[in-house]
Amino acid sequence: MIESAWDYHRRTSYDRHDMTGHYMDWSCQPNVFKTYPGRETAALTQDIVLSQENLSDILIDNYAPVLDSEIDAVRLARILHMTHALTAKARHGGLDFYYRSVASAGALYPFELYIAALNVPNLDVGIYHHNVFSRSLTILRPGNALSEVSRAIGIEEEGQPATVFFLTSIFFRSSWKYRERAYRYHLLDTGHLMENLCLSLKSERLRFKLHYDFEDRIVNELLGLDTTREVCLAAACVWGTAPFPTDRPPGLGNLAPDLGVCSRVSTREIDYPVIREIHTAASALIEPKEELPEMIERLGIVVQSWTEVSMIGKSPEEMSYPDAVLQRRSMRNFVRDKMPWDYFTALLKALCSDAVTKDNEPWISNSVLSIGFLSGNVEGLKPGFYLLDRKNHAAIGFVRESFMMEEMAHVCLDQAWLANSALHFLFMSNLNMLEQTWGPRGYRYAMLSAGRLGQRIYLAATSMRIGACGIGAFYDDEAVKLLGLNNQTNLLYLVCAGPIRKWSLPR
């Protein structure tokens, strides 16, 4: 029985000399589009006008919400489009494959997006599922869900939220390929989606708040999920200033008994109890009793010197924020060209900017996650291992000088192309410290945060027409040894970035 994040992470670690054989059973390939047959839908406007602002503009601290901004049906359609959209189509094995705006391990897209519409003009109150394929909303439960949402999330803000977004993950979509290790990708991929949502809300100048913490059981029941197959991992409340109509339904409609069946994505699913065990363990909410630790101090790494990096200057973006979201891809055609210094600092600036509004509580990622990077070919920066201090004006800490790109590519299941990228961003966490502070739920905090920042690297790189690719598969102990981490700390995620051979996208 898995009872801690440490147990789960160790059990699902890859070992070069102890890898069991695994083949893809295409007869039970999961469906990557969730549907609710027979249920009424609400069409989203297809006439969407996108802004031409840059990602760097959205990320700056003074890009604050406008207090009288309201979320209406048109704005909701734009938010959903910029959060999760199909972006291109290709043919593989005689079947259509759809690229998406959100990064996902193995292009398996385990995440789903739900909306509790509480006060959205021109949209009836109720619980909806976002159908990314048809660009529509499926009505799951009509009626006023404010009481259930408030009880589940513990809303303490003045006023009532106009909309609440819920982000879920379907287990079998990722476990079909990654088996027990899949829960890592459920969290990372949901983090990718969460970052797109945050950026979209901030672009709309809306006041919102993320929720890592909520009562899992209440939220899952609210959405009608089969929790052996699908669970909620994150939520976001959006506020407005418009008065609530007085003629709203008094409460939420009954839950249809067949909703849970729709969490099934294959006629023959394989159950991996370990995934359910770690998620159950991580469902308990624990209030930290001590001052939150700074994860950068708990890695076992000695920094030789710190240097503050100047962030002054215009970001070298070549495409707008909407274009970057809709043209994002996982690129692997890296070339060993030198990354210009302003491209490097633009990536650091993106990582050190929080895509949340000032109304949110301080982002906890500094306490659950530490960021480092390997420099391979960056103008003005010697090759080596560095740490990034997000809280101290993007200071970089020099750990040791060495060209480590080929060694890390060897650690990452011998994916040789990784050695050609200019940078490897590293997301690390002391799992023992996480467990002591938050219990197993701390693992969710760390992995979701890593996914958010990984998606931000993707978008920042795309906006400059360079490549990025996330790597969640590596020989875990070899990564610890290569980086010199202590025995309580692990690499959770790696995202590489750098110049690529050619900027071309499938159509």
Ligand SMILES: Cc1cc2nc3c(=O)[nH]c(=O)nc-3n(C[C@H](O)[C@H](O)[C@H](O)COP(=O)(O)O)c2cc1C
Given for the second form:
Amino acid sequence: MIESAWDYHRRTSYDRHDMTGHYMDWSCQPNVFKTYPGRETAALTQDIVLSQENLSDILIDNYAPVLDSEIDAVRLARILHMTHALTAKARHGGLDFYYRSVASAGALYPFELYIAALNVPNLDVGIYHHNVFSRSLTILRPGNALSEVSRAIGIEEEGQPATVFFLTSIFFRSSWKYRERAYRYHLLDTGHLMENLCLSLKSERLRFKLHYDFEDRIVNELLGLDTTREVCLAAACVWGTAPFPTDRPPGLGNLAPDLGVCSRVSTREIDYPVIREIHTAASALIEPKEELPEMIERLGIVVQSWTEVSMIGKSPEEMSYPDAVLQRRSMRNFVRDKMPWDYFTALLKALCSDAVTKDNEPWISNSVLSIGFLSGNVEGLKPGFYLLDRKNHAAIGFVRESFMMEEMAHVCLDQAWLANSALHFLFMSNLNMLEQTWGPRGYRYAMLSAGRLGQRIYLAATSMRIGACGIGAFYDDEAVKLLGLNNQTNLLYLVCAGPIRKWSLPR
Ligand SMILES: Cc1cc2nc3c(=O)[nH]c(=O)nc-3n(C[C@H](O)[C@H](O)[C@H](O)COP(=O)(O)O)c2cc1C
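Now show me the form predicted together with this ligand; what you just gave was the form predicted alone.
Every component of the complex follows; first up is the chain already shown.
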């Protein structure tokens, strides 16, 4: 029985000398689009006007919402489009396959998006599922969900939100390929989706709050999920200015029994109890007793010297934020050209935005995750291993000088092309410290945060027309050894970035 994140992470580690061959059974390939046969849908407007601002304009540190903004059906359609959209089509095995605005391990897209509309002009109150394929909302439960949302999330003095977004993951979509290791990807992938949502809400200058803490049972029931197959991993409350109607709409009716059936994505699914066990273990909410420890000091890494990196200057973006979201793809055609310094600092800037928050929210605080990077080919930077201190305005800590890109490519299941990328960003966590502070739920915070920051690297890279690719496949112990981490710390995720073929500096 898996009861701790440490146990789960160890158990799902890859070992070069102990890789059991796994053949993917195409006869039970999961459906990547969730459907609700026979249920009514509400069309979302396709007539979407997108902003032309840059990602760096959205990722400013002093983000402040515009207080008179309202969230209506048109705005909701734009938010959804910028959060999760189909962006490219390919033919695989005689069938159409759609890539999306969100990166996902193995292109398996385990995540789904739901909305509780509490006060959205032109949209009836109720619970909806976002159908990314048809760009519509399926009505799951008409009625006012305010009381369930309040019980599940705890709505504070800020008042009633206009909308609440819920992000779920369907286990079998990823475990079909990755088996027990899939829970890592459920969290990382959902983090990628979460960051797209967060950026689109910021771009709309709306007031919102992300929630990784909520009563799992109430939320899963609210959405009508079959929790042996699909679970909620994150939520976001969004406030608008439209006055609430004086006559309160009736509450939600009873849950229709057929909703849960729709969490099934294949006629023959394989259950991996370990995934359910780690998820259940992470359902308990723990209030940390003491001051939050700084993860960066607990990795077992000795920093030789710290240097503050100046973030002044315009980011070399060549593409607007919406274009970057809609054109983002995983790139593997890296070339060994030097990454110019301003490209490097633009990536750091993207990673450091929101690093310091007033209320020290765990998913973005430095108590769950530390970022490091291997520099292979960056102008003005010795090849080597560095840490990034997000709190201190992007100070970089020099750990050791060495060209480690080839060794890391070897650790990453011999994905040789990785050696050509200029940078490997490393997301690391001391799982022991994480669990002492947050219990197993800390694993959710850390992995979701890593996914969020990974999506940011992708978008920042795309907007500068360089490449990025997330890497979830590595021999875990070899990574620990190569980086010199202590025996409580693990690499959770790696995202590489750098110049790609056909790349040229804008002049
Ligand atoms: C969590 C995660 C892990 C990934 N791991 C790898 C990897 O190990 N190797 C790789 O080549 N791509 C990896 N990818 C990239 C996916 O294969 C890619 O996102 C997916 O095929 C969809 O393609 P797109 O990103 O171009 O839209 C990963 C992506 C994510 C989000």
